[in-house]
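Form predicted alone, single chain, as structure tokens, below.
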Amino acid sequence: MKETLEQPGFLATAGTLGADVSYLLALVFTLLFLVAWGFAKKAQGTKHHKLILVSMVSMVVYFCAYYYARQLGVLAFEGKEGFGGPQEVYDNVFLPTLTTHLVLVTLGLIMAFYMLIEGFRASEKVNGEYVLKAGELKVSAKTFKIVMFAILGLWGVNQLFLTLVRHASMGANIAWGLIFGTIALVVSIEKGIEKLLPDGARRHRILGRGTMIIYGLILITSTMTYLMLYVIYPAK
């Protein structure tokens, strides 16, 4: 698959293929998280919850096998791959727009599940139609405890399939880690946050918000690196 992904491209002189369909995908996906959350906003409810969940699910699958594929996080780690610019350029400008973009993809993917979980949980079927329920909405000790267990397992199975299996690199399993931590860190919160917003239906709308501003940047951010990596600075 990696040297499927790296067949020369069709956007750009010096893209890739996996680059190009990265990119392209990037803009359909948030085009269709704008179509959902204005279904949202119109109290389209059902609609809303049909777009949102083909869209996130296609959105990790895709995702989650490209990054794989390419291990795109670790050039944060292991130096000037791929880059053709001065090195002044990628210190300063590249290193900090890729690692930002890679913490906004990370983010952006916990909270498609989240969002997609909570969702469930804030709403209701009313005459066929989902609307979201007003009312307090938690997590039991139990579920957490579960919850926090599972994440410990898929890691270790995970730390497992990348040495033996891919003999990773250190800054791999270091990427990976990070991304396992922030998955935990976030369901850990989770505790806060029904604190702050305890009521599930104004929880969705705000936390709704927030991740669309989440992909927004990922947009922006994938943007820049494209521009960087293919059209000003390709390496020679």
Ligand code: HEM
The other form holds:
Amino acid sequence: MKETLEQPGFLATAGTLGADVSYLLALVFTLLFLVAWGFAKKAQGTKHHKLILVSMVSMVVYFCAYYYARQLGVLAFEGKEGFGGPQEVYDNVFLPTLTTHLVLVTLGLIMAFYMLIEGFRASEKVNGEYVLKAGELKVSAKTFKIVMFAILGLWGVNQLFLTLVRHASMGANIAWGLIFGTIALVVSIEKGIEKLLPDGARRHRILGRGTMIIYGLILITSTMTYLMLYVIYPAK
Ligand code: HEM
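Having displayed the form predicted alone, please output the structure of the form predicted together with the named molecule.
Following is the full complex, with the preceding chain placed first.
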């Protein structure tokens, strides 16, 4: 698999097949999200919701397959050794762009899950079309506790599986801890967000636009990274 991904690409002369396919897919997913924004703007709630679901599922499948196939993140694979430009450009342009990109991707993934759940909670079906319902949207103290305990329980079960069946490394345990910790953190932050933006519909529109802007920036930073690595400063 690794050898196939390292074959010459089809977009830029210096690109690899892995880089080209992953860039094209990233392009398609972000564009799908932006088209879904267009549907929401035209008040086509159902089309918006369906396209968001399709793009999210394919994006998550792609992420898992991509990281599984390439084993390591972009930094290790295409960082220093893949960059053929001057050190100054590497330090002042390439690395900040790539770091911003990775931060935005992480944020974008977290926000996609958050918005998906918020979208279902904040909307209702009227004559077959999803519409946002105005009014306060709050998680009750009881539901909050149930969700938190469920996260804790799932982490515990996963931890047992990792220790007894997979004999997982310390790194894997920490990574899973961070994933469950992030989920718990987002659920807790929701309590604060509820105070700032109590109206569910308004919350969906404001945070949704923020999320869409993140996707736009992801598109820009991934294009910049791709261009620098494979078009402007390919490895010599
Ligand atoms: C990643 C997930 C999502 C994002 C980023 C997102 C983003 C947005 C944005 C930005 C708007 C406002 C458009 C505008 O006025 O600029 C919006 C509206 C809306 N969203 Fe979402 N959304 C997501 C998921 C969902 C889901 C899962 C549902 C339904 C189950 C949903 C239902 C709606 C509805 C009904 C509207 C109102 C459309 C109208 O104005 O009539 N969204 N969304």
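Throughout, rigid core stands for the largest set of C-alpha atoms superposing within 1.5 Å between the two forms. Numbering follows the first chain given and starts at 1. Please read these numbers as outputs of a predicted model, since none were measured by experiment.
The rigid-core alignment places the CA of Q159 2 Å or more apart between these two forms. Here A201 does not count as shifted, since its C-alpha moves by less than 2 Å between these two forms after the core is aligned.
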